[in-house]
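As a starting point, one isolated chain is supplied in C-alpha cells, in the form predicted alone.
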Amino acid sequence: MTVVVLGGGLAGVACAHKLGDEGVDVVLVDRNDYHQFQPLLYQVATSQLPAEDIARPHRTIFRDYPSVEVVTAHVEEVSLADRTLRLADGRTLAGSHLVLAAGSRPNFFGVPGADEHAFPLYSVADAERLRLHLQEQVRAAGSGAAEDDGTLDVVVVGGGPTGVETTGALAELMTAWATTGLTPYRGQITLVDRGDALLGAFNKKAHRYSLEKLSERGATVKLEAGVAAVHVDRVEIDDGTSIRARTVVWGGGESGSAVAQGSGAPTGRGGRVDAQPDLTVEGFPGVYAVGDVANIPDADGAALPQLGSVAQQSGTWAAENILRERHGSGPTPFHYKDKGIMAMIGRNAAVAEVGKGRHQVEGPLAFAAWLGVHASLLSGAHSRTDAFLTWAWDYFDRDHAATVEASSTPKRIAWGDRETDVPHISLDERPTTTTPRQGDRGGATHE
C-alpha cells in the first residue's frame, strides 16, 4: 500500500503523520518545501513575525518518519481514475490511495482590477509580498508623498476572521509608525464587507465587540458595501463612492485549488470538491478529499467551514479510514469535534465562541481559547509548542505598539529548531486565482 497525499498543509500533514505512525508508505507532494501555518499570516504581513517562524520544512517535520517521502514539485495533472499525479518534471506518481489536500486559493469574484492590484493573504509568500509593499509605502511617505494621495491608506476586503484580524494588526501598525516618527502621518484603515456585521459566523455580541475594538484602534468599518473595482490608487464601492488607498488586502473569499478543480472530481460551492460523509470522492474508489479543497458535510449534510481544526481532523480521519480499509473494514463517516470559532482583534482583544452552546468569551479568556486551538494545530509541525505559548502570551499581554520591522527585528518564536531547518520561500510566482462557479462563503478562514 502506498498513499499519495497532494498538499502539505494542515490536512495533508495530519494525514501523513497518522499513516506514518502506522508505518504506511506515504508520498507527500507539495509545490513548496514547507508547511505554512496560515492563521498567523497576518502577523507576518504586519511585521510582527518573520515568515520563517510560520513556515517549517516538510522534511524537518517528517525527519523521524522513514515511511514518509516528501516530494517538492508542481503538479501538472491529477487523474482520479487511476490515482496518479503527473509532475512538471515529467514524473508520474501513483498510489493505492490518493488524498486531495491541495488547499485553497483567493477568489476575487470577477471584481475588475482585484487580481491585478489587491494583495491576497492565503500563503507565506502572499504575506511577504504585502509586508514588502507596506515598507515601500512607508519609504514613500517619508520621502514626501502627500497624505491625501492614499500612500499609507489601506482597504481590507472581507469582514470574516482574516479581514478582522488583519485590520486590527494594521491599525496598530499605523499607530506605531506615526508615534515612533517613522512616518509623518497615520494611514487610514478601512474594512469593507457586503454583510451587515463583522464576523458573520459569530453571534450579535461578537459583532458589536469586534466593531467596537476596531473602531477604538482607529479603523473605519463600511458594512453592506461591495467592492465594484480595484485600482492602483483607489477602491470603487458599489454605492458609487470610492476610497483612496494604495494598498488593498483581499480577505473576501476563497476557492478550491486549481489542480483539484481540474481533476474531474465533482465540485460544488466555492469550486471545492464535494466529499462524501466518509471523506471519499464519489465515483473514484480510493480517493479522499480533505481540508480547504473540499466541501465536507456535517451530520446534517451542510458543509463545514474552512477552519484549521476541520482540516486537521479531516486529514487524520481520512488516514484512519485508509487504515480501516487496510484491515478489511470499510470507511466510516467523519465526525467533527467542534472546538469553537475565534478571532484575534488586536493586542488585548480577542473573541471566541466555545462549547456546545457556543458560549462567548472576550479578552484574556478568548485569547486562551485561541491559544489552545492554535497550539494544538501547530503540534503537527513542531514538537515543542511551549515556545509558541510563551511568545503568544507575551504578544497578547504587552500593551505597546506593534513591532515595526523597518526599525527593529520582530520578536521570533524560539522554536529551537536546527539552523539548517530553513524554508525556501519564493516570491517569484503569484498563484492563479479564480472567479466562482457557484457562490462562495463570505469572509475567509484558513486551513
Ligand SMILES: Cc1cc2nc3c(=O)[nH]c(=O)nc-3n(C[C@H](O)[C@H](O)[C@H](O)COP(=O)(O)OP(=O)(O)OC[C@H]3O[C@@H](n4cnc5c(N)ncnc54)[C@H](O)[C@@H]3O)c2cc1C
The other form holds:
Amino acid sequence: MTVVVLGGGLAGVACAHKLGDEGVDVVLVDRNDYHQFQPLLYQVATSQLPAEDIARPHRTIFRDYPSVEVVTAHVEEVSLADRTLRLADGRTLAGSHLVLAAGSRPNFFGVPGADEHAFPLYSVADAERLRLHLQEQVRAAGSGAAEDDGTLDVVVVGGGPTGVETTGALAELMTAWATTGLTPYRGQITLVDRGDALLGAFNKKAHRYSLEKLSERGATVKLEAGVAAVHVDRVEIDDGTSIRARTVVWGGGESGSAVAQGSGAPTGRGGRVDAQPDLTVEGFPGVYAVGDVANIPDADGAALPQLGSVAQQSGTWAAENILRERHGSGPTPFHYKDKGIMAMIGRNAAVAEVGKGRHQVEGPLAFAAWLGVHASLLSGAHSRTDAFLTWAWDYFDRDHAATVEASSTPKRIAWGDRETDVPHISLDERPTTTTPRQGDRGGATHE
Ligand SMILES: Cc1cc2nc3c(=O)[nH]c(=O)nc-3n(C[C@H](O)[C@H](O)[C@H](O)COP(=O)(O)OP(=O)(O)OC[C@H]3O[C@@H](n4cnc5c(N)ncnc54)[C@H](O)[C@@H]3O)c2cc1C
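Mind sharing the form predicted in complex with the named molecule? What's above is the form predicted alone.
Following is the full complex, with the preceding chain placed first.
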C-alpha cells in the first residue's frame, strides 16, 4: 500500500502523520518545500513575524517518519481513475490511495483589475509580497509622495475573519508608523464588504463588537458596498464612488485549488471537490478529498467551513479510513469536533463563539480560546507550541506597536529549530487565481 498525498498543508500533514505513525508508505507532494500556517499570514504581512516562523520545511516535520517520503514539485495533472499525479518535472507518481489536500486559491470573482492590483493573502509568498509593498509605500511617503495620492492608504476587501483581522493589524501598524515618525502622516484604511455586517457567520453582538474595535483603531468600514474594479491607485465601488488607495488587500473569496478542479472530480460550491460523508470521492475508489479543497458535508449535509480544524481533523480521518480499508473494514463518515469560531481583531480585541450554544466571549477570554485552537493546529508541524504561546501572549497583551511593528526585525517565535531547517521561500511566481462561482471565505468563519 502506498498513499499519495497531494498538498502539505494542515490536512495533508495530518493525514501523512497518522499514516506514518502506522508505518504506511506515504508520498507527500507539495510545490513548496515547506508547510505554511495560514492563520498567521497577516502577522507576516504586517511585520510582526518573519515569514520563516510560519513556514516549516516538510522534511523537518517528517524527519522521524521513515515511511513518509516528501517530494517538492508542482503537480500539473491529477488522474483520479488510476490515482496518478503528473509532476511539472515530468515524473509520475501513483498510489493505491490518493488523498487530495491541495487547499484553495483566491477567487477574484472576475472583478476587473483585482487579479493584477490586489494583494491576496493565502500563502507565505503573498504575505511577503504585501509586506515588501507596504515598505515601499512607507519609503515613498518618507520621500515626499503626496498624501492625497493614496500612498499610505489601504483598502481591505472582505468583512469575514481574514478581512477583519488584517484590517485590525494594518490599522495598528499604520498608527505605529505615524507615531514613531516612520511616516509623515497616517494613511486611511477602509474595509469594504457587500454584506450588511462584519463577521457575518458570527452573531449580532460580534458584528457590533468587531465594528467598534476596528473603528477604535481608526479603520473605516463601508458595508453594503461591492467592489466594481481595482486600479493601481483606487478602488471603484458599485455605487459609483471610489476610494483612493495604493494598497488593496483581497480577503474577498477563495475557491478550490486549480489542480483539483481540473481533475474531473465532482465539484460544487466554490469549485471545491464534493467529498462524500466518509471523505471519499464518488466514482473514484481509493480517492479522498480533505481540507479546503473539499466540500465536506456535516451531519446535516451542509458543507463545513474552510477552517484549520476541519482541515486537520479531516486529514486524520481520511488516514484512519485508509487504515480501516487496510484492515478489511469500510470507511466511516467523518465527525467534526466543532471547536467554535473566533477572530482576533487586534491587541486586546478578540471575539469567539464556543460550545454547543455558541456562547460568545470577548477580549482576553476569546484570545485564550484562539490560542488553544491555534496551538493545537500548530502542533502538527511543531513540537514547541509553548514558544508560540509565549510569543502570542506578548503580542496580545502589550502595546509595543511602536517598538516592534515599526522595526524591521520582528520578534521571533523561539521554535528551537536547527540552522538547517530553513524553508525556501520564493516570490517569483504569483499563484494562478480563479474567477468562477461562489465560495467566499471572506464571509466564512475561522477558529
Ligand atoms: C489569511 C487566512 C487566515 C486564516 N485564519 C484561520 C484561523 O485563524 N483559524 C482557522 O481555523 N483557519 C484559518 N484559516 C483557514 C485555514 O488556514 C485553512 O482552512 C487550512 O489551512 C486549510 O488547510 P489545507 O491543508 O486544506 O490547505 P492548505 O494549507 O492551503 O495546503 C494546501 C497545500 O497544497 C499545495 N498545493 C496546491 N496545489 C498544488 C499543486 N498543483 N502542486 C503541488 N502542491 C500544491 C500548496 O502548496 C499547499 O501547501 C485562514 C486562512 C487564511 C487564508
